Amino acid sequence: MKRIIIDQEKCDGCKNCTVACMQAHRATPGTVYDLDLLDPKNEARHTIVANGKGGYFPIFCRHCSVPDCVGACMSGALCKDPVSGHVQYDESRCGTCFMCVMSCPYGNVKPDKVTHKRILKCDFCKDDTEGPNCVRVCPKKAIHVEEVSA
């Protein structure tokens, strides 16, 4: 299965990797340069946080191999894909109890500052055959894709 790697240490929080997610996974059609930063619709499924040390903290969805939003989801909206590897949600099976948000160790499951009814998680970009936009754009190599085991 692949899983999106973090090198924290080459992180230099440019943030081009939350632009390119929430291109991604924008509202309405467009491009980055019409894409409304501020716009809580546009949300990136992940967060880069300063460290207090001078550098920063990707914080990604890790796609665990046991994953306790999965364990947590009373609906069956979360599931782990066994081909992939990858967390999958279903909105429209999703009792909105957020028990994903709170058992997430990692903190990366979050609920959408919308509607506050759905939850935002990474899914790879699945829809998309060239893999995670945030991977594509990282100019430091921080963030890459690699097959581990499960």
Given for the second form:
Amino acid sequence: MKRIIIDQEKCDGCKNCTVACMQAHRATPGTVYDLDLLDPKNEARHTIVANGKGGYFPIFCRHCSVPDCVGACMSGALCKDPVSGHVQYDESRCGTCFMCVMSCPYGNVKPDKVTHKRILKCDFCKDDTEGPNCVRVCPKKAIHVEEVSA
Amino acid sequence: MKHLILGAGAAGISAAHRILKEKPQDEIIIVSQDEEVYSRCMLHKFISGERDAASINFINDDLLERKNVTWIKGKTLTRLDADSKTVYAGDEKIASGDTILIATGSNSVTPPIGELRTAKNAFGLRHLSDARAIADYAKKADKIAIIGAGLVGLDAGYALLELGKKITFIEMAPTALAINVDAHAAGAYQKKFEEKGVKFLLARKVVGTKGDGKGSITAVELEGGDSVPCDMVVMAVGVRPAIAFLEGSGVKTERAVVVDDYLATSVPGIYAAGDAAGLSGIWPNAQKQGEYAAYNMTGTKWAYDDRFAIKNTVNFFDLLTLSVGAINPQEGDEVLVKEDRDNYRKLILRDGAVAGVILQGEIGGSGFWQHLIKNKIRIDKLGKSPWKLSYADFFGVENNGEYKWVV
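Take the protein just shown as the form predicted alone and give its structure as the form predicted in complex with its partner chain.
Below: every chain and molecule of the assembly, starting with the one above.
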């Protein structure tokens, strides 16, 4: 499967990836230039955590080989796509129990801030033939897509 | 190999999926009392009418249509013959297998009080058939007494409230959700229910019922002399493993089926998982037990080591709560609390580690707490406020790009 590989040492916390993620998942069409960064509806699906010493931890969904979020999903809304290996979310099936949020050991899954009626998680920009938006915009190549065994 | 899976809930279905991944050619027979596959966690959405039976089905592939999978539904098992690994419903021989997984779940408990066990307007809530009966009877009921204000009770109340019913909760504990969250977090839910007209009678015990002489309860009587008039009763006071059919089979049982670290029962080739195994029936655990049992059934020895079960998420009125580990401090613990208009957050620190967390309001990205608490990872040497912790403090990457915890 394809996974976003993280080279933590290269990350300088610019958050281009974060803006790219917000842009990729915005509800309204538009360019990155009119993306409202203050609108809580435009949440990114990953976080970049500063270590306070000039370094950063890019926390991105791993689409784990054995995803705890999927195991916790009691509605069938989360599943590991047998072909792509990516953990995908079907909002229409979600029972909003948020056990997936509780179960991701890396703290990746979250309820949407505005309505608390769905979860937000990385979908690997599944409809984008060019792959994940975050990877494309990283100026330091701190993240890249690689085929891995999983 | 032929694998016989008893039960089509979280544990049984995850076992079937895992067996097919490990041994795609093996034959699987699933036997269930249920005639549909459904998520128990969404029964309240069925009662309220938000979902129908088909849309609370949690299987998202063609598992039951595979040619080597047979599903025998609607069978209430009465006997297991351990020698021939065969199950029966009455005199009818239902199926047999080389291995068996007991994943029959549990049934709701009905207290032996008054007419609760016999009345036609008193219901437990565990199966889709229960939810159907409740939804059906609720059409002609107005005042509903719910005994038990834990998660299942509140679920039922939430659903019936959506149908416009007048709800009264009767709970023995001094708070709602007493085993899930602390009094403060429970109070926030109680307030939201009360704003919708729901009544809570807390620290009250049901001692009897009044009937109309025609098989229906008209009031629930409480210790101290009060009574709650009602035209329907829902009981949500706990569950008991559904393992009566194992009597005399030689499979060792106590309150639940006794299993070892490999989820194996006292009879070789017979395993148990989920509520039937009594380790922890909450969904993520039952699902994982089903998978581990399946590994062991297909020849990969794999110990089930995740017995941590003190974890819950609660969602009513879109107010979210995550609760992991200790909910109330014991002597010597340090308690940290933060509160604002939208959030209540509490940490219990014990022996240099986090013993429990309650987050009410925003719970995004909080899954790392479970790992931290479950594994008793020390945080006292990190030199930072526990509130600032995240997975980043334990960040590590495997060769294949997966994360690992570095402590």
